[in-house]
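Next up is one chain by itself, shown in structure tokens, the form predicted on its own.
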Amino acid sequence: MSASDPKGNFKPQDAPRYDDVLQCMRCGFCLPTCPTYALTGRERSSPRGRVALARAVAEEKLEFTEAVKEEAFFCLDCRACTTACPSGVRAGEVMEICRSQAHAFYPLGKAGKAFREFILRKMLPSPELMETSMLPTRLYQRLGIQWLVRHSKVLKLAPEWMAKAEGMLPDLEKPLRTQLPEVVPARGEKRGRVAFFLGCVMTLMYPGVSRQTVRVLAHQGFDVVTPAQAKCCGAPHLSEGDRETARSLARFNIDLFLSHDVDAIVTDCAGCGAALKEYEEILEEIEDHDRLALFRSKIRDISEFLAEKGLRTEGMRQVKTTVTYHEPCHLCHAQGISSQPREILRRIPGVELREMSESSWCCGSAATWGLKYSEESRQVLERKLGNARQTGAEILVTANPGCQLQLAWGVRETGQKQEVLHLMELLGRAIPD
């Protein structure tokens, strides 16, 4: 077996790199930062162990078998492993490629088919559509029906993955995509030019979030142009295994944005981010290599952009609150941006930062794992929880809509007295009008 012939038993689209398999010296420095090994104590569910089932699969010793698939989406792809391997393993991503084949391995059946390419492949590409499927959640809350349903024993007999589901659903407001002019300016002195890329759970979940996120940005100093026509960043494809669709989204965000002249794309959402970072491996053998490198290039967290051009906190009200934060696995492990979110946090008059244990430790949401595996999910939450806890916080910041469901669904589920909220939502809070 060679590194320039990596298929083995795996189907030939799509097939993970032999040589990010072979890379894996089975040291063990993975094994402590892994959720699912924590979890189960199982090899095969530890990075390594999926890694050399992926290996195994490429060197034609073993079949794609029903235990690769489950491997394949049991993994969080929280990226925690990546951050610890000495050798740069990926068995993150290798799993996340593994879930295209297990679908093409074991495809679903016709109504499951259908379902799966109407969700993927028509609703989440079409803001539109998105926007439209929103609205029977909105009614749901406003006339009262969310209050009768919560207030009544029928969601103990749905199974558990549809009641906390229901249990996550923030307060709705209407989508922002359609509210934000397409050019904010700045305020003060100008310091640049700057697309946003609003994500899709942003304008739907979090609109307030992303308000403020324009409205730091105008603060210091930056024209804010927000593309209206944007679309979805691809990261659910990837989590689920299309990367066809995935690469479809990437064309076209990457001819919108390199359209506007700007000096960075800026994202509130480290899951957006990670997926419009990882463009240019997706498109590399079939893309443009200078448009991929200059698209990546831009590519900022609203963090690491604050941080590299400096937080002005001249004329900024005092916010006196004792925080505490946690670290999406999509920004500091996908991205590498950790300390950063920590600096703004103490550029922020009147903030006291307490660091939790294990800050960086996943907090069990990981798209739709969270509901997929929901008991699992429970235990990886309760563990993130406890360590907030024991800070004495008034607040559980984040910076990550995904994360922000989970931990706000946690704290009300346990009665925990801590405010989640986004790092721009803290952040705004100091921004005078």
Given for the second form:
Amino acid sequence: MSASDPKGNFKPQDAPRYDDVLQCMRCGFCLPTCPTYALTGRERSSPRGRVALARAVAEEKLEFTEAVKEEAFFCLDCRACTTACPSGVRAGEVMEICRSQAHAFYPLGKAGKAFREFILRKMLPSPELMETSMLPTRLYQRLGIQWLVRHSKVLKLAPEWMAKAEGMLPDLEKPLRTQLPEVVPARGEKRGRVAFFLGCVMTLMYPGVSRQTVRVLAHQGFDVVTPAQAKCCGAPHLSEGDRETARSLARFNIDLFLSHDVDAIVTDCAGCGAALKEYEEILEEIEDHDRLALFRSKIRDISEFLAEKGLRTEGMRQVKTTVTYHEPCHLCHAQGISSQPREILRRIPGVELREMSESSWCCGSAATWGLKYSEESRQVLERKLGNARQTGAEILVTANPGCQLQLAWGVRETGQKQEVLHLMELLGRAIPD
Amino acid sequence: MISKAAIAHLQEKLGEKNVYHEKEDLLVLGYDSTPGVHHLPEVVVYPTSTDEVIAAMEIARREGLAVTPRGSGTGLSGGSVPVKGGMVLCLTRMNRIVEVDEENLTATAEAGVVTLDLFNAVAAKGLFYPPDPGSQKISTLGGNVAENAGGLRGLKYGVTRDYVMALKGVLADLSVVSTGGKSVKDVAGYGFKDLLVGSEGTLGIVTEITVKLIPPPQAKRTILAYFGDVRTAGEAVSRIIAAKIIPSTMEIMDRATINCVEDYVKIGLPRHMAALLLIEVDGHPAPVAEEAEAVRRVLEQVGAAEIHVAENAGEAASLAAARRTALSALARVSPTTLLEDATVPRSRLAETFAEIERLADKYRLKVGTFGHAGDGNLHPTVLCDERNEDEMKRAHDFYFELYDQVLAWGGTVSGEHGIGMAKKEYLARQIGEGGVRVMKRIKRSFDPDGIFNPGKIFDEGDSSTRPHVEEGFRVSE
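The form predicted in complex with its partner chain, contrasted with the form predicted on its own above:
Now the full complex is given, and it begins with the chain already shown.
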């Protein structure tokens, strides 16, 4: 702790940097971009208000109260405010750090703590454990219990989030991780060699999407290496305020991926991409800077990568359809990737892109936020679905599994006639076998 | 100090969700966008109708609380900061657009309507509400009226005052006043409406506003020019006006700002240039094309180093990119951004830039200047760190001396941000002791007990109204 970086009423471990909160000039440009401010009209639930609360804690004008904790978790961490901020304040990240403070100030009860630690420290870091844990869920679907549960409406009796979580489940296939070959060779004229970072949600919930991503990369002329030992990117840990585990996962993945000689490390999950790009910051004080910079320089979202290399469209099949595009927060706001997915969409033969209004407004999924605040999440989702509906497009395209789960659930629940696809699924349809 | 009973009473009248009194809420409702000022209110209320405004004020009067109106808190002179604590009356939940009258070309909206929302609502009917303050995406009409906000289009289209036709509001004696109307002409008695516009919430609470609308321009052309020295840029501005062309926008940026923008977005701006001018002409297509050509000719004649004329909307957007990014680029350089709005007669533009440069050197400060060249309205922006007391002192001295010169040239200490608490001493220099005395008498005739937004515009000799003082947290158990 120093005079220039006072921690005030924060715990010294993982506290917001004072400079980061001081940077806010309170212009309010973030207010119209914040979904929680739009919902509540309450300043403390806005980015400017949240940063001011953090500053008050640092300046010892406020204890780290329950309300501060509440705001840290009520923030969607959608980063729309980061995009809007003239002075470069990252309120979402300040709130992420406050979540970790919240756990220090308000430790969970024994059972809660054990459960949280089991999920964040045992299960998520282990691909094998996660695969095993999904087995009952797959059986649940296979054996028709899901059909029974959905039709008998027994979940109406359970807490709301549980019914929603159940309703969001896509049809599960076998996890992709165990099926994907270590190396998938390039097709046609070879353009390079990339590593594919297969995210947890992708392999478990959307193996079909990532299968297409690998197919696309190969078709575009890249050898695709998928290291099966890769661990969770750490995004859930950052979001839940467990920065320690996030750091150890980050170090593991850096070692693993830098051991491969590849031009780029590509992911099709915006959440993973954003987290991987943040390794440089969360490890700033403990890792070698050159290694961090090297790793950072290789990370690409799939659309970013394809736009950069130029999409080869020769021999692609026509996909005659109209689409609209929902921008994942962790793609457009956290990574600044907004034009690239659209560029890809426009280049797919036969596809007509119809822009929706507020395309970069959050869908209300936001990791576990959508389950914790299910009513608020429903309102945010309604706004999004309305905008998507107005375009009259046949397909609603996005580029992140969290959004895809939420949007697919939303259209199912409301009977909206739109197919929800990941950009790579759509692109996959254009690629000949 | 507010009593528990009063809070309960407010909750009963306005609904529990429209009354905040917890520390975490109060802490974030006692600031606006003005650096260094922050005071805590004792209670914050969000009325949803004029009747609720009256109800809240009745309780405030009984409790002896000062009442400070607030919109979205984007002001740049501390207008909505509750210097004396008391009640902050936040109007953001009075946000209905009451009507758009296409026959009379007016729109009527509650004070909490966001400026851009009104713009969009009237645009949907093919009409145009021109005032466009920098914070239009979130600033409220009520706040715009209170501060008489300007914007980029001020040169051709004027500022908020030029569009206000009628106001409805609540006075200190709890009576409702309606002033002005939809009649284009109205000379009945004193112009109350004009007194209320720009009164910064010191005379009454404006709850409803009727504004004038105009047909939107059909076409627009964008021109960007670079200059090797600021004097030439200043000359270009004067010569364009002298050629009887009134651009809708004529924005200027100095070398420091150009370099900050280039550092930030790397779009290939020429770093060695002393200034850039972004000019837009709008109106009917034929005259617009002629005016664009005439502007280009003037720029050539004065010897602009580079001239770019946009051929289409895409090019126009890319020409405007640097100006659009100016504030972001400057604000990133340092923790604290002091944004002022010194304004001079257009003909003094080049001299003002020279003076700013001289003073920045003298006080060893990093200053970037951009602004509305056509209006002579500049934003000399000091990039500093509020933790550095010496630097803050020098920044203060910088503005003090700059304003001396601005006033000597017949300029004003505020073109569009208002006086608030930040510029009281400057105002006294501009209008003199006599001027301040008259203003105080006007204030007293509207608000004899001084309950509305105390401590703004002029000093009332009360030590608690000095700026840069952060008050402790006060609320009774």
